[in-house]
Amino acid sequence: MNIKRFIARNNQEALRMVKKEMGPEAVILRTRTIHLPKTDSGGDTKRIEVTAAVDYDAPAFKPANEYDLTGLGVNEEWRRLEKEIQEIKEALFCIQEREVRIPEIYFNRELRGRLTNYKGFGLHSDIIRRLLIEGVEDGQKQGKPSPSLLQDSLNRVLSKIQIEKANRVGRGRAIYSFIGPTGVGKTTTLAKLAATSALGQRKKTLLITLDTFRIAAVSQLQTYARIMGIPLEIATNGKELKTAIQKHGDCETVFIDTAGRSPNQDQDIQELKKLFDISDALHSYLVLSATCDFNNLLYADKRFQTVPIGSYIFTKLDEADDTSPMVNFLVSRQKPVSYFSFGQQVPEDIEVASKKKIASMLLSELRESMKNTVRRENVYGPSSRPTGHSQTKSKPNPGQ
């Protein structure tokens, strides 16, 4: 491998170096900032350093000039070229990514591939890195992709996210709770879960509301309750809450919902652990709108951790333009998802949560992205090949 370093003004023109003496085969290890001395005439000393190597297999780069432009010539040029900006788009792309830092992905195929399609996949550059380095640490060798590395690729982002098994309290009666941030869709989430106990399951169901603060939210659950004819207790305190529970011993399922809570009130968040230090069958659902961002749903986490949560439900999945703030979440956590919600209508509009719908997700997200970079090629690539001669056309394939 013959590897040589470049110093610029700025990446444009170390990018133009490295490709003037090395050819379009070189490929970045690394890039950084450097300051040069100062000398007495001042002036920037601020300057671009990029690493580049080519393998000394590579064929030795041919100057533009010395194609033959006439004939097949024309065609190879223009695969040349092609072939040379991909690699300043990729080398571009892994500069702001940083992936620069990890040489062993310029030269492995297949890992670059697999960066490709979970740059697709809009997973974050943090989690893609992760699933990268252990790519590497999983002695992957250098070779032509395999045909099923985009399923490869989704299954290993799928062998991080957690569902939720059934039978999840154990024997005996279950209860569960709806806490979460304003606005999210909690009562009608829980609405859907007791008409599916009660109606679906035919199981002896209670419904609990410590909203209390919300204008209509007591009328709302007892409209609900009315139509599922079910119980419903109203409780304003701990003491409250373990009263209803008790007095309605003979139900197998409790269903306690509760006021949004902002994250940033430790407060309502504290009362909150307080209320619900009532049985070991609890268990508390964690729920989140899938129109959130990354970052929202990871701070929501972080402060509402402090009530023990069993797992997530996510709501408005039907007004998410975009759901892999949703998927590099649950990536990123170590607790299960057991429902997803798309809509308001009772109790149709939810269903348990599936690595199947997640993949679903993940394979949209790539279509999309696919879709959006042929229409940016459309606009700023070429209009057409040269003519005069038949091109055969073939499928992009994500995984190459």
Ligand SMILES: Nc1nc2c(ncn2[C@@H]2O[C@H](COP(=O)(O)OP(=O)(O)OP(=O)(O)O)[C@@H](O)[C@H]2O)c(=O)[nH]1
Second form
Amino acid sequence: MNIKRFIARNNQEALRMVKKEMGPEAVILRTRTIHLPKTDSGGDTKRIEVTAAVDYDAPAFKPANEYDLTGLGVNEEWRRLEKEIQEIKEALFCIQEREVRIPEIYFNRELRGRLTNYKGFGLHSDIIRRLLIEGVEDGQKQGKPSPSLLQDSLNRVLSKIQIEKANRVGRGRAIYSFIGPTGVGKTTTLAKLAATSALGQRKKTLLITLDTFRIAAVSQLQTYARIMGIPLEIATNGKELKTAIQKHGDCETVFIDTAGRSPNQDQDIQELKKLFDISDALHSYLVLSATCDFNNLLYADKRFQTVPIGSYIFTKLDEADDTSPMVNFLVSRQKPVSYFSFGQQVPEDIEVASKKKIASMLLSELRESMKNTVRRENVYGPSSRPTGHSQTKSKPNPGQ
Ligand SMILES: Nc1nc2c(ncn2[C@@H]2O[C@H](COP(=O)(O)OP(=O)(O)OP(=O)(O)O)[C@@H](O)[C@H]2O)c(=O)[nH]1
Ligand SMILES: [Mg+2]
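Having seen the form predicted on its own, could you now give me the structure of the form predicted in complex with the ligand?
Shown next: the complete complex, the earlier chain at its head.
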């Protein structure tokens, strides 16, 4: 491998220099903007530094003008092809640069394998880049490749996700509130967990609703409370909430439902914060739907962080044809996830979140992406298949 550095005024000039000196086979490893030391004469000191490489084994490059093509009538064609190839190379380079921006990817087969796995898992390009950089650093520390690339890629993703340590229901007195955007499944999820507490664990359980917003909201919980044979209190402000909790001092588990809030309604969320200055035993779940895209999840999380959120609950996994927005969200957050809800049935359709479950979601994403690759191969035929990112699923990349 022959590596050289070029400094030019702009990208086009740098690419021309690379092509002239190293030939069309050269691969761009890195570009960055640098500033030359200032001189007395002033002038623009900004430059583009390009690092390029060419394989030693590649046939020696001969500039086009060294071939004698006179009389063959191919000069025009030659120039056109050369221009096209250059444009394709620049386009490919731009894609790779934008996606991972790590020069090591060109030389390291293991990193390329990881990249394919991460893309197959449906991870966001910024997360992939972070994981790959860590992989480079770990590789430098350990100096040996891992025994199973897929297992290793999976473990790396899972290590970034926090799971709430213990199922809190059933450990002394605990108060849970369910907060989140409208219609995500807060009340249904609360009913599932309340049923587990009251019927499954035979705990003295209390329901409180702060959702006096919608007429149907109270009757929805009243029905659940009646079926479970547990009390329901209605509170309209912080004082009534405290009173309701004190009144049922013998209840070990308290579930508080709230009205859905739009993440855009700052005032509503501030009010919610005031309500929850009630007890240290309070654990607030931010309930989010797995059908949302990555950006919407990040936005909702940011807005609801005004209220001290203990952990996340994801609902509607049964409706989400793509779980990668949720996985991307959990990888990029510091807080743990507690439960996954996957249907409307109370109390069955809920489970305690686990890495095993997330691993199976990641693997099914990967399987889907591989199936798509096979389908594409059948359509295009193996020889005309698009190169480079053929292993990856084509899905919108949130956040770009
Ligand atoms: N498919 C599916 N539907 C669900 C799930 N959880 C809740 N739902 C349904 O989603 C709808 C809204 O559920 P609710 O529990 O009323 O949602 P909410 O967040 O309390 O709604 P608001 O109080 O109006 O903000 C209902 O039809 C539920 O049956 C789930 O995990 N999967
Ligand atoms: Mg509700």
